[in-house]
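What follows is a single chain, given as structure tokens, in the form predicted alone.
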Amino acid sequence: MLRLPEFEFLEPSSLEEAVKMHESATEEVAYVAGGTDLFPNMKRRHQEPQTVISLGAIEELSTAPEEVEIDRRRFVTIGANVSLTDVSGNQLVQTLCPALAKAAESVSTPALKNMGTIGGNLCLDTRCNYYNQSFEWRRSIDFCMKKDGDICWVAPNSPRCWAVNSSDTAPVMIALGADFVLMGRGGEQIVPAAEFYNDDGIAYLNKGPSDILTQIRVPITPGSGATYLKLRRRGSFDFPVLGVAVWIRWNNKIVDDARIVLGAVASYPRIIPEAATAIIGTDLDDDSIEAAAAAAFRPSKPMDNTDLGLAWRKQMTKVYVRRALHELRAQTD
């Protein structure tokens, strides 16, 4: 059995509090939500904090999704403590952010969605075949250089790490231009979620140590649509092994606008604007379409690191670009 293990356990009662004690902190620190992802990789020492700072007691979190208005552009919020169950079942997440409902509910099985959070897995951890094994199978062939090791055995002459981003919520963030609002040492700041991750399997977050993402502003655009689709072995419970994110604005059933954003193919969400200036001008026919698809599988390149063959799962990429076009096409018939 894999046992956690000891550690300093902190439950501040502010943002203000939390920031002020990792700021303190003199050996290694982490912030805790749901748990679904820090605690299992305490356990298998990936992570190995001294102490661990709770976030679940910090009221201002927890804000249940609501539609605001900011600068004359209405937004749903959401408190980045809100689980992920009730992302995915919240009637106003479901009316006006549908694809982030998907998403949502596509995470993992109903037990860990109701300890995940909306934060939690928009902040998770990159994964990897080499990785995320225990510590006596990571010792037995060496240690990687994402932790104890110097080398990455996914690109063993790569100089980087290339653990992939497994988030099913960060594409959709991304698709929908979605805005962050972190905490701290330096105050609030604002970060388009486009701008939040690295292409780093080590340093995937764009975000200073003691940063805490607080809430999420998703906007409301008037006459677009989005979908999130999921590549799987399994139907529940499994990580993406890719995701695709699309949103389309429409002007008279032409398409205004657009971003498609690839999941679980790299170290980041991967927004590829090739695929958007293919359908762009279009009433989404069925050469553009197809156009788009063929730009998306270009710069998909998954690698040996996740499951399933990384070819078939590159060839997986043009065919769910295509299904998530059909199925946004169809919506405006």
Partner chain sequence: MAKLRVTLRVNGEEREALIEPQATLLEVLREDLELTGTKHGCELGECGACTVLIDGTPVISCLALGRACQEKDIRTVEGMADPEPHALQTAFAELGAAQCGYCTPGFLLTAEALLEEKSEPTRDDIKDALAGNLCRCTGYIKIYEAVELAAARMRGENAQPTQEAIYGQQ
Second form
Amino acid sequence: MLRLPEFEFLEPSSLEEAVKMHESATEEVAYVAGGTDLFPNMKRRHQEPQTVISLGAIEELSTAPEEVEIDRRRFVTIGANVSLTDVSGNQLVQTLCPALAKAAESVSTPALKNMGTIGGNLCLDTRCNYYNQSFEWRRSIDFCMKKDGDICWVAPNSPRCWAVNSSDTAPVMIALGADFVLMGRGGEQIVPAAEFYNDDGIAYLNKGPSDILTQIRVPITPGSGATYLKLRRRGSFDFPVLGVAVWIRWNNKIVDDARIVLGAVASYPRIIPEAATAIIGTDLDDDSIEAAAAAAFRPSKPMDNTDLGLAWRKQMTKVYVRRALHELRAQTD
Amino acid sequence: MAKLRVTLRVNGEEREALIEPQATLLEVLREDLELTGTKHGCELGECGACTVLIDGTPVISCLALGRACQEKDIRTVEGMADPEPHALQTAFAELGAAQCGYCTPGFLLTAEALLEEKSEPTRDDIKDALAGNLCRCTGYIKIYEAVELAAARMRGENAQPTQEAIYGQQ
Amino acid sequence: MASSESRGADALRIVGTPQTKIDAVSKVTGRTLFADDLKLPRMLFAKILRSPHPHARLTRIDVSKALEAPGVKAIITGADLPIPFGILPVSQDEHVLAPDQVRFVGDPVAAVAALTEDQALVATKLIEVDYELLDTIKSINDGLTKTTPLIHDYGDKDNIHKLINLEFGDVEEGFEEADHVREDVFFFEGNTHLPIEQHASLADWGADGKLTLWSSTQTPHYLHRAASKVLELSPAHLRVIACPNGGGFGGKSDPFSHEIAVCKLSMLTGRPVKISLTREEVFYCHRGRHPVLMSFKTGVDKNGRIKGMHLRTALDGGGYGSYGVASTYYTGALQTVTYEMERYKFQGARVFTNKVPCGPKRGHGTVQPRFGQEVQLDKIAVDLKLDPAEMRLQNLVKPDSTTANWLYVSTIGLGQCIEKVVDGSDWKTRYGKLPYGKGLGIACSSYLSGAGLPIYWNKMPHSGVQLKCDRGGGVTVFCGSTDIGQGSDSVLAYIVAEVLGLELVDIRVVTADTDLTPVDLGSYSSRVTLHTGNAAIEASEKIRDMIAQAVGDKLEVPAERIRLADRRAFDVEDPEVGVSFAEAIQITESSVGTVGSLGSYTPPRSPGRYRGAGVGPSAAYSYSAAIAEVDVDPETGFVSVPKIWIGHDIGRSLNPIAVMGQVEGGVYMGLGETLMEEMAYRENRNLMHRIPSMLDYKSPTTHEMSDVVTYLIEDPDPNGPFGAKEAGQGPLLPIMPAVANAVYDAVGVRVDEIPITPEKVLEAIRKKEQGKEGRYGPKEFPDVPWPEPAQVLPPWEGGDGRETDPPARKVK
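I've shown you the form predicted alone. Could you give me the structure of the form predicted in complex with its partner chain?
Now the complete complex, all chains and molecules, led by this one.
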């Protein structure tokens, strides 16, 4: 039986208390919400916090999705601890942000979605099949730079880690222009989703260590549409080997604004402005869709560290971007 | 590290145990409470064998801390027979939906939660609900048939396995 | 065992009717105890330290620090258990713990027993081992060509473990006679069983100087032999109990290091010791499907009748022998039992590599060449513009015949299987006519109902059954067979209840315990229903006859008029005259003493007498035909299989519902292998297993599983108990080629390699679009230093089943 190592388990009842606990820890410390990412990683000993701070008892994190007005803009807000099941099954989310509902629905399995939270999926540790392995396996290759070693086996000459951002919901949040509310040492701050991620397999989140993602704010943009397509081997369990999130704002059947974001092809959700540019100002005719697909193909750089081959995954970028855009065009008909 | 005293409500019974503080619910059930009906196939949330219900919702017991499950209603396969087997258990037995029987407890509890929510699930509803439970013996088909049979009986119908399920297509 | 068959189907009350398996309620209520559910007072926990290197010499091992660690009670290394073992007598090449050389990442090196599993784990990390790294043998090609370093110091040549060369008639002559000859190369990647239960074992060295081992094993008898040999313990003092297996599929058929290690640790500590493997360790046990590269050269006449076939196979065996010699023979054994074949030549080679050892998985060794054979037949049908289903139907092996390689086929229901799936799938109106992206494909197969010979040479029965009758009317069945979920315990109960006129609830079944039960060789080669079933019939009929005599005497009715039914023994001509079964036992016991009996079964001797003829014979062959319907996404290459029609020749279903489950389960496992399952290694990174986890080793979920329409063809076989043949393995075999053939029908490309992943399909489609051959697959078969062939004449060429001496032909 694969077991957890020993650790100190803390259960603060407020955000302030949680941050304080994190700040005062002298050794490695981790927050945990659903546990579906952290605990397997701890069992394999590639995350080894001596202290684990549970966010489960902090009530405000569990605020169900609601429609609110902030600074005269309308948002759907979601508490970070809301389970993926409750996000994907929420009527408000399904109506106002169906792409998010779809992305949340596509995560892992029903039982894991009951446990895993939206905040957890957005902060998901980057993945790599040189890294998501047991201690013994990793020791056999003398470890890698993300944990206990010096080298990135995916690209041995690289100074950086190429672990993959494998979140389904993160690309959608960026495409939708969501904001994340963080609580940390300096109090509350609001970070656009697009600025929350770094292209680095190790320092993949752009936040202070003790900062807690507390709330997600998804803006409601009239006349917009969005979707998320996920590529993976099986209809459940599997992380994406490619995610395509597209958001479009229409103005009289013309694309007024757009965002195209690729998941699982880099250490962060990769925004492809040139793909968006290719469709802005068009009525999303076949030519502009092809141009966007081609634009997304070039910067899509999957590495040999997930399921399925990288060359094929790169090719699929074109197919999936094309399909996503066709889907959005069909929605307007 | 010092052991931790916990009280868990399992199958309606208050159970006290002295556990390793980091023990998962799976370990507490199997090793401290002798409820070995809950199985394990990976301990990483990758197979669904250890599924139990917490407050009626399927969860993966290998990824839940035992200590964090206090004050919740935990239901394991042992709690399904009271003492007569649950309609799902009877249907699984009748249709051979349990072959080796190892993944079976996880399927039963997941299916029970589904039927609690939907008394007349479609085949697709069943596939979706059970998509996080791996079975290597049955090809899932006898499991779908058993869930459908149990659902019908739980709705009060006098249902029997179909001829095709038993003998194949003639 | 024709006597119970002669009772006639109308007389059967249990056989052929749906039954709840006798252990089903226990399983669905969570009461069945699997090996890891067992717990004994003062039990210790064991962990194994495994090699981090694919190939190395051990130069130093120091356990002193680990011995000091908290809770540690004992540590053993290779020096503690120097005697080698292995499942086959010809491959005694494993050690419980490596004494001097490690041969794959995961090879066991040391074992620790401690108070807790965590303490044992910590201690393994404190064991110091120095290794001198050796070059690795990574592939079939390496194994065939690299002469140093040697993975083992035995084998047919350098790193080639086994070489086979058999000729049944002159295939060259067949090719000359043929109207059409084609040669195709295929590759089948290795894959693993992935039982949901991880292997676990518990050993207890008793105060009486006897050892008991509980284990998740499919073969307690072979484990008993191996463990007693290595432990230098008399088999009389070792008791092996196979727990119910949480899935086996062949993966729990070898004696494993961890099983014997806990025995030794228990003997050293005087306490019970348990081990429960992690999923990653289960991948390092493996013994699954061999990667096989194969070449088929086949000549046919214009009707697709096979004039000659030349098959070459090359197997990547991994680090140890396991069942590999048998696996190699099996790759060439069953080509001849489906379609008539006038001449046949088989060459097989197995190489050692520094990967996890391969062995038997469902369909053992026959699955890979069946894929190649059935895909090539499909190509031939296309070449000849014949309907692939019709072509197969026209060329079936006849019942009661002997094949070119001297396998005796008693019954063959394959024709009906084909007809059923053809009708059910609307093949005639849909094959070749579906829109681009949709397709149908057909394939057939056959499998053994039990191997004709045991693993080790002996003349003893393959299966023994003992019955004990209670004065109260209960009957206990003792048999060494092991229930791995297939329902073998229930089969014993059905048969005994049927023959003795009892209800299932009256039968207690005690199995898989080497102290209590007569030997049964184990749950492999789909042998249990046929072998134990026949032994159970023999034992039951002895009781029936004893009762008939005693009760007949008492009632003054001739013994032959006494019938057993409805828990009674009565005069068949005047059913009112009779006694209850319990009374019948009491009467019999008063007359002859304690009522018990023994039954045993040995399959009939096969007519083949050449070296290698021991692999392939069976008392009965099951047959399957499948049609797969696929959807291929031509932009991604993704293949989904919405529906499969399968016909299976079961002889007779003892319990149709259990047979249905075996068929559907076989289809499932076949589908997983077809589409996604593979043992993948990183050749440039220490030859690591790329994905030793349930998440990354892909097995189909509910979303990938097809709808299955099953047809059970019942044509009782004279050798089967009540006519029954196997269902556990056969239905898996046609799935891979049926899907591959359907992919061709859908998008016009051939993927001559398993698994059929989207990448491969897309590449083949792209090539076709570029005007190249629309194919993905291996291009050539490597050079192999084949030995001189053994020449055996087929029956119709006047052969006698022996090698011709001198050879009938000059070797070309």
